[in-house]
Each structure stands twice: as structure tokens, then as C-alpha cells.
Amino acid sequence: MKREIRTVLVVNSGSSSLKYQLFDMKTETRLAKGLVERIGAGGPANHAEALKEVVKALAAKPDAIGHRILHGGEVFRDSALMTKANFAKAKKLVKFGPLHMPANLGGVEACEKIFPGVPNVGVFDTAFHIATMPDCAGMYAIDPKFYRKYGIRKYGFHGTSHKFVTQAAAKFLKKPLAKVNLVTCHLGNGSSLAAIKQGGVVDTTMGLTPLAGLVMGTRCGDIDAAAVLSIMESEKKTPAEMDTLLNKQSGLQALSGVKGGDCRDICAKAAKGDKGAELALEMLAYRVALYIGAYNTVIGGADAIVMTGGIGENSSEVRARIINRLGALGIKLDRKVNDKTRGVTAVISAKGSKIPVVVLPTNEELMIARDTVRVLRG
């Protein structure tokens, strides 16, 4: 299906909330951004009315819109054209993500009413992780029917971000996408990690869910499943109490007392001297830096090791904590570079580490608008 694409509308809809951005794709510059609230509580009534107010926003109709999906399962590899079959396809995946699931399909359906003719598409963030990993990387050491059953596996999240920090620093090592090897770090409220190897996921640290991996703001990262189990017992809680304790009541947070482990405030209580707050910063950094030394190994050695999101891109602090720990791979922080970094794109190793440190900025609205226009154009 080839056809002029030149403006694609970027939609995440969340339960109470729709965000946007509207991009010219012959540029790839941004026209217009924006965010309605309250959808349902003293708001628009729902993604549909939402929607509306979006349209005032915006000059003329798009050529093509696509969707953040949370979860794509086995199902979806690939970013796809919201056909009937496919968004029926996608229904059966909300036990994946009852939370966002209904939101992200509802932004889909809402499209169709207030844009008719335009073509919707939907990019998972799971697609790019989950198209080539290896199942000795994927599946869970328990018994396979309950993969069978019920599709427990990991398929790890941030794909959107991995995706595009992967071609954009294929780009700035001046390699081609298929030969490049990378440890690409997403570090913000939530974290993830992925190993890159010729272009594609190996491996990466979040699961089933994106509870798995890292030490997150809110959430608890790794954890022996039995310590779960015991707080259970312990404290007489319930499954969804146990989930509430373990992605809202967990990481950063929890070891720092700064409510929403926003790392900023963490950082600022930890130069005071907090040892809560400093427990929490070298977690963070020791679970980053032990996921850093696998997945080099995994990989066959990085080009480069990439940090984005907000803490990669911003926090000169915990890069330096991370990379501090990174000696036995030959790679030793420029102190002076990595200070004066923040939002841009620069390799904050010092000259003559054997694996660069690159900080680079992610795009996961332009991502989505660019697997947009590659699926339309077939």
C-alpha cells in the first residue's frame, strides 16, 4: 500500500488522558504537541471527545495516525495497520494490560469515528524486543503449559525508545543497523535495558510485565519470588495488594523516603548525607552496571553503550555512578564531559576507553511516526 504520507498524527492515550503530536514527515519536524486531561472526571467524557478538542488544534486532517499499543504479545512483531482483524487480534491481548490495554485500543476506535478515511496504526512496545529474541533469552525455566496457556514469557517494554536510541546510534557510530552491537539503557521512572546484537534484541530486562529488571522509582525490579510469597503469607495480602506493594511502593521510593522516587529529589537528599537516599542512587547504578557487563558478554562486545530516557539523558550523577563501575570493561568516565551533558547527544567516555558511553536523546513519538509511514508505504 504505497501513498503520500506527509503529515502523521502520534496518539498515546492513556485512561485519563490523551497526548499527542502531530509531525511533517517529509522533515521529521514537529508541528504541534499536546495533552487533554480529566478524561472522564470533569473532562471530555471520552477519547473520542478528547479527540475533539485535538482536531481545533490542529490546521488540516492527517495523512495517517499511529497509536503507542502497550502490548503486542507473540501476536504482533511488527508494528501493523489497525485493520478489524488486527484490532480484534489486539482485544484478545488486554490481560497483558488491563490497565492501559483499553485506553490504548479506545484512542484507536475514537480515530476512526473523528478522522474516517485515515488509516491507524499501531506500534506495540513490545514488537521490537519480541521479534528476535531467542527463546533461551524469553522463556521462563517453569513448566511450558502455562506458556501455552497462558503466554507466560518475558517481552520486555520501552521498544518504541530501544528501537529508535538503536538506529540513531547506528547512525552516529557511522556502522550499518544490521552489523551494530549496543547496550542500550532506558533510565527514568521506569528502566529497561536491552542488548542489540547486529541490529536486534537478544535480551532484556523487564518480563512478563515491566515489573522485572532494574531498580525503578516505584518499582522493585528483581526479586526472589519466594520473598514475595513470604510478604504474602506475612501479611495476609492479596495478589492485587501484593502488585500494588510491589510497582507503586517499591525502588527508589521506598529506599529513599522521596515520594515517586523522582531521582532529581534523591540526588539532592543524598548530597546531604541521607544514607537512604544514597542506597537507593548505588542500587541503581550496581543493578545497571551488572545488567551493562552481562549483556556486553552476550552480545560479543559493545560498540557502544547507549544511556537515554530521563535519568540517561540528564543525570550526570547516576551516569557517573554507572560508569564508575564499568573499570573491568575498560571504559573510564569523562568527568568534565559527562557534568555539562544533559538532553544532547555526546559520548561522556574518556578518550581511549575500549566501549564510548553515548548520551542520546530519545524520540518515541517520531519513532511511532515513522513506523507509520513504513507500514502504510509497505
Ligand code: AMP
The other form holds:
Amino acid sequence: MKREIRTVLVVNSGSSSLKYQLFDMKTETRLAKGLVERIGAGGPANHAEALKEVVKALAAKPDAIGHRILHGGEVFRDSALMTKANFAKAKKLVKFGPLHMPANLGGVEACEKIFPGVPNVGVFDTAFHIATMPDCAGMYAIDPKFYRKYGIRKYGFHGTSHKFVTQAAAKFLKKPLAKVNLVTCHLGNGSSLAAIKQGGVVDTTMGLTPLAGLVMGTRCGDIDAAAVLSIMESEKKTPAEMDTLLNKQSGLQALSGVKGGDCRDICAKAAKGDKGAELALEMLAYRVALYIGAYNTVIGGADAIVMTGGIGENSSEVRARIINRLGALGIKLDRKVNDKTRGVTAVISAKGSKIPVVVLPTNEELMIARDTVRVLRG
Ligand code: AMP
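Switching from the form predicted alone: structure of the form predicted together with the ligand?
The complete assembly is shown below, putting the previous chain first.
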């Protein structure tokens, strides 16, 4: 018997915090939203304790729960009901996300305890990519034994966001999902692009981990692997130290000197003539434009370029710097519309552009809620 699903609780369980949103699925409106912080560090002792605080904030038990899970490996090519078997499969993927995965799965276990009888669905940040990405884009050119032994390949991340804006863009363009070709740009503190052909991913900029691709807040993105080895050797760094350097001490932060690499602060610094901040913005824009050009080729021509994420939705300055590099694709910026577009859907390319550039606010939580319903309805 199929149960009716009116409300879905979306849980994003991190190592020290738990974010949640409750949706009414009939209207797709948000009924509640909250954050429990300092788990295990002065706040609640664990995720189950944190969820008890969520229970207090909710008027009733949700009909279903959707969980954000970082890594689905090659096992999860779609969102999945967290049965015992699937949970065991997900546990084997902890090696791909030793920081996030235990907390994500801990959230599932805690919900089973606190909300007995309520189904839990895992929504994997990698699944949208791994479902359709061909080997020519997804494999690395190293001995395939490393893929077989350790699963070393490209997985991609932000899949839930790329999926949400792909669906939203198809609707906006009035095209069937299965026919839409896009370059989706999720530009935030972490950033990635996806090449979408006929509604599915054929390439994406992040890799085995979120370190690859674009220049990000504190991540370097693409770099010659030999440069990494060279620094390790010269500075006698361990793999863990090098991991911290590349993930937490690089990117926009390292180039601009702005801690955390917040785009607003970098734009302000660049406007005052700071050379490091200016280079940071130019490198960010350059690499996005580079990948837009490449992805437009691999999908055989885009119906639209989509911009989303904190920077993509809000920073007219970064968008302008990107779009001004896309003249060869016949794309021109509508400066006026771009300047006033913040967090809303809008076409920011000029009339007559060969490919429209569309700003589309993402909503990963709603995507997780929708997937939860879809999985449970079978
Ligand atoms: P996210 O990770 O998607 O939350 O995005 C965070 C990034 O978006 C940060 O670098 C912010 O500086 C940037 N951002 C948010 N709002 C604005 C804005 N109004 N102008 C420029 N950047 C913004």
C-alpha cells in the first residue's frame, strides 16, 4: 500500500551541525527550517540528541525524511530508500568522504531511532553525475588497476543543485527535459560546472573529490599534479598537510588574502585596486569561461548557460567578468538586467545573443524533498 506523503523533512547532517527543512509537498512550500549547532562540542551529545531538538520544533512527525549524502560512489546512480542493505552499501563508501560520510549516515541512523516507521531516503551529491557520465570524461588516464582497486575516477559533486537547475531550466525554456542541452554553473564557496546533454550529465569539473576544476573560495581547483608533488617534496609535507593546503588554504583566499575567500569582500578589495583580489576574480572568471567553451562543444551546443549558487545568483560583477569572455560563442551581456539581478530568475544575456544566459536560484533542499517523494512512490 502506498502511503500518502504530505510532509518531507530534509536533513543535512554534518560533523558538528544538523540543518533541516520541512516541506509541504502539495504546495512545495517550506513549513519550518532550522539549525542545531555544536554537536558533540558543548551542544547536543550526538545526532540523535540534536534531532530531539528538531522534534520539539516540529508540529508533527514528518511523512518521510530525505537525507543529503555526500558520496554515492558508483553504487548509487539515483536517490535510494535507506534500507538495511542500502545503508550497508553506503557505509562502504565512507572512504570517499571520511569527514562527511559518517555524519551523513549518522543522521540516517538517528532518524530511524527518533522517527520510528518514517522512511528515510538518501540523496547523493554524486548520483546525478555518475548516472550518465561517459568513461571518456569520468576516468583518469592512469593504470586502470587504481580504478579497480580503489575506485579512483571522477564522481562530481553538487549533483543535487545541477539536477534542480537542469529541471528548472527545461521548464523555463519550455523544452522537454530529455531534449535540453545546458552548461550549468554552480558558483558558490565551492563551485562546479556540469555539461548537460539531453537532460543528463556528460561531464563535470569536480572529480574524485571536490578539489578539482574551478578556482574556489579556499580550493585551488585544477593544478598540475606534479606541482603538488614538488611542493610536498620541497616543504616536506605529509599527504594530510598537503590536503589542508590545497582544500583550505588555496583558491580565492590565497590569491586575494581575504580569509575564507568570500566573493563580496574580494570584489570590494579589487574595486580599491588590490592586484591580488583582481587576479583572483580574473582567474575565477577565466576558468569558468574556459569550461563553458569546452562544455558547449561536448554537448553539441547549449540551449542555455545557467548560473546559480551564492555567486552565480548574486554577483553581477563575477557574472559580467565571465560573460564578457564568451564573445566567441555569440553571447553578449545585458548590463542593465545583470546589474539588478539578485537571487531571482532572469535572462542576463542581451537580446540577439546566440545562447541565453539564465540566472536560476537553486534549491537543493526542495530537490531532496522531491526525490524523496519520487523514490517512495516508486
Ligand atoms: P554559497 O556557497 O552558494 O552559499 O555561496 C557563497 C558565496 O556567494 C560567497 O563567496 C559569497 O561572497 C557569494 N555571494 C553571496 N551573495 C553575494 C553578493 N550579493 N554579491 C557577491 N557575492 C555574493
